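Shown here is one chain on its own, the form predicted on its own, set out as structure tokens.
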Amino acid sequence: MKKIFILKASKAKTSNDFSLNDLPGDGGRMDIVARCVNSAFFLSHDLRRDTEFIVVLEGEPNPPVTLRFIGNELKYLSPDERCIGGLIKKALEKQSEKETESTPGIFVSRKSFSQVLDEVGGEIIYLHEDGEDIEKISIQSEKIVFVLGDHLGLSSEDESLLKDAKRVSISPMVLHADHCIIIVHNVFDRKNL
């Protein structure tokens, strides 16, 4: 089974001129992008190769940037977020509407959320704290997709883009986005999926 991830960060820079000292201020928490790429990827000796992680930017100066990462086909990733950020970076600078691979398995576009989300096919699940234990259900695709928000969460906007999706909560608490990608993919390990 293929899992794939989106996240949509609010205030995630969309050039590449931010500090690798300072994600979580300079980068408008491009700390968190990183932390959730490292979630969706890395084992202890290996990466996800069934995992494709996509983030759309949204903060300044010129939204929206769209990353894709593919499990597969990614090379030069390390799990610290320095080096994910110096990825990142490299990806912002070779940014066009038509999607462009900047390192071996990261491709970069100027995609919105909505397109993301027409495009990427699959069984659709919203994680949200409100939804039907992700225990309980039944998966009937081959590529099932994962929706989650940043620190800010999904607008009613970006919320009604996703009426269509299967709402599931991990938890009755509010989590953050990298230890969401975790349990999901716990929750999938012990199922084997």
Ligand SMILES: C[S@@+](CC[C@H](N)C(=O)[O-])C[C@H]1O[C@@H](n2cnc3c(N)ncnc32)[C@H](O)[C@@H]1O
The other form holds:
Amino acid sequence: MKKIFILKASKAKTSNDFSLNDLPGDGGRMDIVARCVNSAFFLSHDLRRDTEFIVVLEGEPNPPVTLRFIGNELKYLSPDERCIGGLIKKALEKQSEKETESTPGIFVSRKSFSQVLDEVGGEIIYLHEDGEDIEKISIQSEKIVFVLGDHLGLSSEDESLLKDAKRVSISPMVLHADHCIIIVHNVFDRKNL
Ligand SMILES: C[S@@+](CC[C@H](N)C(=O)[O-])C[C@H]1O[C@@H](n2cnc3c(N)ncnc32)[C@H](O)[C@@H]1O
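Switching conditions: you have the form predicted on its own, so give me the form predicted in complex with this ligand.
Below is the whole assembly, all chains and molecules, this chain first.
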């Protein structure tokens, strides 16, 4: 089964002039993006090759910018936030109208959140604490797409784009986006999916 995680990062910088020493402030919460990349891909001494991670950056000065990370093509990625932040900076240097590969397995484009949702395909699940319990849902597709908000969550306008998606909860508590990704992987790992 292929898993795709889509994060909407409403304040994350869309130019490369942020400091790797200040991903939360200067980067517009780019630390959240970096941690989500880590959670989407890293196993101990290996990567989850069957996973993709897409982030739509909507911060200043040039939104939107979309980055796609493809598990089975990734190179030069290590788990620490500075390394991931550095690859994000490289991708932001290379942005153009046409989707471009910045480093192996990382692609940059000017797609919006709504374009990404239109194009992604598969079964779309909106992760939300008020949804149906993930242990009780039935999965029909070989490609599942999980959509998450950042520290601000998704706006009602964003949610209207997800009106046909299943709303699924993984905990009664409100969790950090990167922790949600780990839990989703764990649920599917335990079912051998
Ligand atoms: C830090 S939370 C967002 C908190 C934000 N203040 C809000 O109220 O929406 C980040 C994202 O993780 C996901 N999330 C958090 N807790 C969850 C839960 N219990 N079940 C499913 N998804 C969850 C949601 O997609 C959420 O937008």
